[in-house]
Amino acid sequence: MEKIILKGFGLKAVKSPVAEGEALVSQSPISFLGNVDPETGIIKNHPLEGESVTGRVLVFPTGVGSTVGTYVIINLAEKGLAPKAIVQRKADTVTLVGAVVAGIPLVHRVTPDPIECIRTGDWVRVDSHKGVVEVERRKK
């Protein structure tokens, strides 16, 4: 099984820095607020349209968007439909602050590009305390 690990700038903040679970890789940017329906966690108005975060290592290039997000994030937390962690090309406030406060790992600046090295379904297994993304690829 082949394993690829990533390095890059994490946060420090979260109670339980080290998460995992499958991959949802977007290519475009995701606003929690638009985006993500915050009473199922299900993306909509996006190319990623249906596909859940709930659960899931949820892989972007940024986020966009209000700073309403950040509450979205939380309140995805609170009912446990949130990604299980969060990993960004480069963190946007939004989407950093949402994942402080509901205490979601995230990693950001990783190199190599994550967008371009991790695919939907990979497993994933972040460790924000460290900054490292350990993704092993799943068999097509």
Contents of the next structure:
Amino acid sequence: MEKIILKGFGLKAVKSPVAEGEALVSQSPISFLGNVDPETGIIKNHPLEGESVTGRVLVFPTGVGSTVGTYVIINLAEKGLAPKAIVQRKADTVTLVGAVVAGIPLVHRVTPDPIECIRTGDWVRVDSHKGVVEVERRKK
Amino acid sequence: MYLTKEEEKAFDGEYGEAISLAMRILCALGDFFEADRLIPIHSAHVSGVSYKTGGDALLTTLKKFSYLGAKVQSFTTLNPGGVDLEKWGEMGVEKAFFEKQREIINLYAGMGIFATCSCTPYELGNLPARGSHVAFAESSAVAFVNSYLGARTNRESSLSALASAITGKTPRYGLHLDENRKPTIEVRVTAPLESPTHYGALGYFIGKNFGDAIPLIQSEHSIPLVEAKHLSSAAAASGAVALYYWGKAEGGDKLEKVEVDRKTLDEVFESFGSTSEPEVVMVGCPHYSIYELKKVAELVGGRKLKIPLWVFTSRQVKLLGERFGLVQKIEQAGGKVFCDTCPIVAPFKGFKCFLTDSAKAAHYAPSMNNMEALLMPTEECVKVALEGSKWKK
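Show the same protein again, this time as the form predicted in complex with its partner chain rather than the form predicted alone.
Every component of the complex follows; first up is the chain already shown.
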């Protein structure tokens, strides 16, 4: 099975730094406020409309929009609906602080570009302390 | 990140658990973004106020900080909540929501935060000077103070801004540093900018297409305060623009150039709804200044409205507007002037479609309120409210 390793910078302030799950890859930025329903974890008003972030490794370029997105992430985590881990091309403060408080492993600035080389459905293992993302291609 | 002895004590809880918790958030942030140290801030502006957007996580977090004895160490203002604290009944908001909302605002006020409940703190005395370091959440205010005032803030999360208010400090990285404030793209505007809403449409286009870029915007038009508010709010809503330059900036040579012509802006206006009839006209996103309130009162001009006109502003501007008779003019026509909240963060029910002069409000309407939005300049908005005319694109 094809395996790709991406290296970059990880969030160290999480107690459980390693998480794995199925990738959900967005080509477009995400505004947690507005794009993710805090009651269900379902994405709306976005190209990934209808997909769920719950239990997946969410891969997206960066966070945009409202600074209240942090509380959407914390709300999701408290309901058990948060992503397992987050991989961003470039982290933003709104997403990062949500990850810090909710204890979600997060890495960014990895090479090669995560948006280019991870596909939705791939199995992804994130190590937030080492800043490493391991990707196993799904079977075709 | 380097911490002084005092900061280490704060981190370890010698000055209380609330400061320690705030320090842990700031240090996680600073370490991640490779800040070298913390710097003192002159003021802060906190978002995360509406119970609708923050939910129970917001209430729980505030209760925790409050229980731990949190008090702010800097002058700090507050974003809009979900209801007008005096006229909440007129907004069709349920009492249970109002009570949670009041509790959230009381928790903030208990920490020493000025409960201004407005997204335009710079119009209410929180006006950072050029070069000063601050911690602002509220994306529109971030873009405004960085770009228009030349102050320095990162695009803070609602919670990191609160942590900065409590500690009086922010990690030194990102937009606090000269090297990160250089323009990254040049936007040549050949489109006529005929109203503040056109500046909003321009900002919307830039945010949507260039995300968190730092645009250097070239236009023959000037950029007065109200226009800057609209540009800032739209660019921060559709993207994550936290800083832009108007006309001149160091390091502006050899940038990739894009052109925004009349057609581009027309497309932004058309990208919002066009099928429904507006049932209500909502203006005041970002919160209206006294100038805008005056303009609407004059446009109404003593006539009666056929479609409800809701104007959103800060309590301070409303009081001033009452002193000048502007609020009365709008209310006598059948309109309403609401404070403490805005078209985005209030839990509206019963409307399917609204007309607004704000690209930011139009952007959030479908996802936040399940409403279709139509975008037009203020004059057109008031005209539709007065004439109740069939909506025409």
